[in-house]
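The chain that follows stands alone, in the form predicted in complex with its partner chain, written as structure tokens.
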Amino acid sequence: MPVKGRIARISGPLVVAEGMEGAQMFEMVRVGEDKLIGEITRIRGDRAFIQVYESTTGLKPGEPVEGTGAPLSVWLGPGIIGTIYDGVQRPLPLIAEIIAKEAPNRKMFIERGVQVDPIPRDKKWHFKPAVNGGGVHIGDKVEPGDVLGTVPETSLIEHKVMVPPGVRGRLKWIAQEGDYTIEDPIAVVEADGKEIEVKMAHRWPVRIPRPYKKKLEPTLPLITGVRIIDTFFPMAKGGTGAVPGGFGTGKTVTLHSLAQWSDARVVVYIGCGERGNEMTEVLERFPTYKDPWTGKPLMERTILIANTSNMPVAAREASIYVGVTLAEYYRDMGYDVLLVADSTSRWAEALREIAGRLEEMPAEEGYPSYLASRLAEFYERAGRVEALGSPDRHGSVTIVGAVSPPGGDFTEPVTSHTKRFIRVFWALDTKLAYSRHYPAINWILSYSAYVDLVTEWWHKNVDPRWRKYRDEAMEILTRENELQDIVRLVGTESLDERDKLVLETARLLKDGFLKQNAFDPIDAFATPQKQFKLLRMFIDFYQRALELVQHGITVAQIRQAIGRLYVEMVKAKFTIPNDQLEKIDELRERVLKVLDELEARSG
């Protein structure tokens, strides 16, 4: 019997209820006459402290609080992809529909106490049992994760209907190919003489990671089409990364680019305490944008979770777990899932606010002492795994979180703790953003621990010289950074010619390679091949020019000789599309030829 108590106190998003003997920690409860959703975050005697996921305005002491007997959970089944949810898996369009019935002119606002199904109960899905080939047979022993059949969820995602966690036994019956709702049984499993009906959907508590067979090393790059990321600070499928930066430095644009272009199969986008319009942008745009890898509408692989800054703060805390649980579910089907969270700082602030209301002892800057362990737990849910059940499947969850440090100061607690648990750090730089060098990823402060792991992929799939070129470019950029200190003291004119060439090449690399306009139709997405060819052009130019410089030719002479080719090189990123890469080679040869001629003339 679920517990029943009464409200004793209300303070912002925190409600204290009494008479709650028997309540479980993290149990989901219904608060007040309006049955607002809440979760128990602390128990003392018969009192339960509840974080409420909806506005508490108007609640009164004495109103009822009812337990549900279960922790906060999500529904997992077909119908998730393409949906926009709030922080506790309520589809936002359905909330609007329900409100429209009572108050059409209030339709655009989110009111409290609306109860909606996370996935449609009446929608029929075309289920195809996996009874052929290596599939299941009646009488087989089945266990959690075994694929019973498939449902075409969207044109991009074939939903694998798996034996749910905890169900193990002999397969007694499986439904014929046909159309079923998530309420219809599609299989019966017999265990210990009991028959268990299996349906296409089940529930899973969000704070508990979903199980898998084993974790694997991430070795495949997550290709994003963003040059500075793929070439210099690559992400791996199953990896973890953070994008910290002050306001307006490009965190959201970076995450949008990843969601849009990366070669993940499923994308979970969590807008956690950020702007409403940014979710609207994705919602309006993704159905019309095409997945660059398949040509299908992007929304067919995307799940949105929106708990914007003006929505109840407690739900912000939950939204991260809701998102990662959905990601794990598709990972279990064998898909590569990318989860982006914008912004983890707002999540941490929600944690801080609730801890403050609970009058917990604050640690750094008012954050609770368990901030670090919560961050660690979240990022630990990333990884490339061998999924449970048969047939064998490999899936991954890649997590990238934006971090919004106050005043852009990376030494603050959320940034510094996050750094301990992630392996790719894309540091956004306010100065670069001010001069509109986008993406404003600082190439000196950023790092990726996956460079070595993904090198093999590049060598196999793009060019065996990739690593050599990449490292050389990195060296030029690092050297330029050192030279800038000298330039600030003495200017550029008195530098050694070789150093001038480093400055010149670094400028080429910055303008022609690192800078990338996320809104330019040609520039926004660069294939790995295009990235390599551009890089090769710049580095070959540098190498050849260096030989000339060593023969006494000045950088000014070189610059003059290549003339307009310089501009052509810088503009190649947005004038040469991914399918005309031979033009980059041509350009490169023209540049090298000019240098040959210059050498001949001077030699």
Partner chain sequence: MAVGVREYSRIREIKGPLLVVEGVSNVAYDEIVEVELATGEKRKGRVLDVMKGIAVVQVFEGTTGITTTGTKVRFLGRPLEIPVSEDMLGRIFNGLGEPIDGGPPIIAEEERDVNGAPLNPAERAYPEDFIQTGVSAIDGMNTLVRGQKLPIFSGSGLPHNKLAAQIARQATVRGEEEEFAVVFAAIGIKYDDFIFFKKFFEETGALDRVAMFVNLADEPAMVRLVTPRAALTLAEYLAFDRDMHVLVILTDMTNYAEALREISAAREEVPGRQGYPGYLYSDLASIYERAGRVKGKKGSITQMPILTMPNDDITHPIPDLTGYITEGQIVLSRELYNKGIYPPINVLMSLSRLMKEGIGPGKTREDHADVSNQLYAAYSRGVELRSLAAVVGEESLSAVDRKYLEFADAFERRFLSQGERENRSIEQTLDLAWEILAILPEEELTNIKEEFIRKYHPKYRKKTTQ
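Output the form predicted alone next; the form predicted in complex with its partner chain has already been displayed.
Next comes a single chain, given without company.
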């Protein structure tokens, strides 16, 4: 029997209900006459403290509270890709349709208590059983994760229908190829004398990570097309990263680039507590984008979760768990999934507000003492894994969270705790942003712990000299940063020629490699091959020019000799497309030839 109680007290998103004997922690409940979605976060005697995921305006003490007997869960099955959800997996377009029908002339707002199925129950999907392809057979023993068949969810994603976790036994029956809804059984498994119907969809609690066989080393890079990320601070598939930065530094544009251009098969974009106009831009733009790898609409591999700052604050706290659970589901099918959360600072603020309503003892800057453990729980759900069941599948969940530290202060609690649990740190710099250097990733403050792990991939698939060139470029940029203090004090003229060359090459790298226009049709995405060829051109110029400097030729003479070629090198990122990379090699040869001629004249 479901637990039934009454509202005793209301404090913002927090509702205290009495008469809740038998209720369980994290149980999902229906609150009030409108049956609002809530979750029990604390129990004292017969009183349950409930965080409500919808607006509590209009609720009154005495209204009923009814338990569901199950934790907050999401529906997993075909129909998730391409959908726009709120923080608790309610499809926003369908809610908008319902409200528009009920009140066509009224200004559109999401109303409380609207209940819509997360995935369509009446839509038929074309199911193709794996039994015909030599996968499973009638009478076989099946276990969680075994693929029973496939459904073409979109033109980009083949949805694998798997045995749900917790179900194991002998396959007694499997449906023939045909069209079925998620309500129709597609297999029957016999276990301990009982017959269990398996359908295309099942529920999973969002706060419990989905199981897998084993975790693998993240050795494959997530190619994003952003040069400073892929070359200098690479992200691995199954890795964790953060994009911290003050207001106006380009966090949202960076996350857009990752979601749009990365080679992940599935993208989950969580707008967690950001301004409504920013999320509106995402919702309007993403359906118009094309997937750069296939040319198909980007929404055919994307799930959007919109939970803006004017939506109920408690739902913000749930949204990242909903998002990572959906990501794990597609990981289990063997896909590489990228989850971007914008931003985890707003999520932490939701934790702080709920903790304040619960009258918990505050820690740093008012955040709850368990902020670090909650961040750890979230980021630890990333990883590259060997999935349960057969056939063998390797999938990954890569998590990148934006952090919005007030005033760009990286020592504040959310940023400092996040750094403990991530392995890639792309620090956005206000000074770079104000000087129109985008992406404004500071190459001195940023780091990646995956450089060693992905080196083998770059050497095998791009060029065996990648690490050598990458490290030399980082040395030049680091040395240039050290020289800036001297230049401010005594000027450039007091430096020796080698250091002047370092400054000149660093300027080339910053203008021609690190800067990247996210809105330029050619420069927005650079293949790994183009990234390497550009980097090689700049470093080969530096090495050859260094030889000339050692023979007494000044940097001013070198700069004068290459003349317009300098501008051509800087503009190569705009003028040379990814499919005409031989032009970069030709430009590099022309530059080296000019330097050879300069040495011959001087000698």
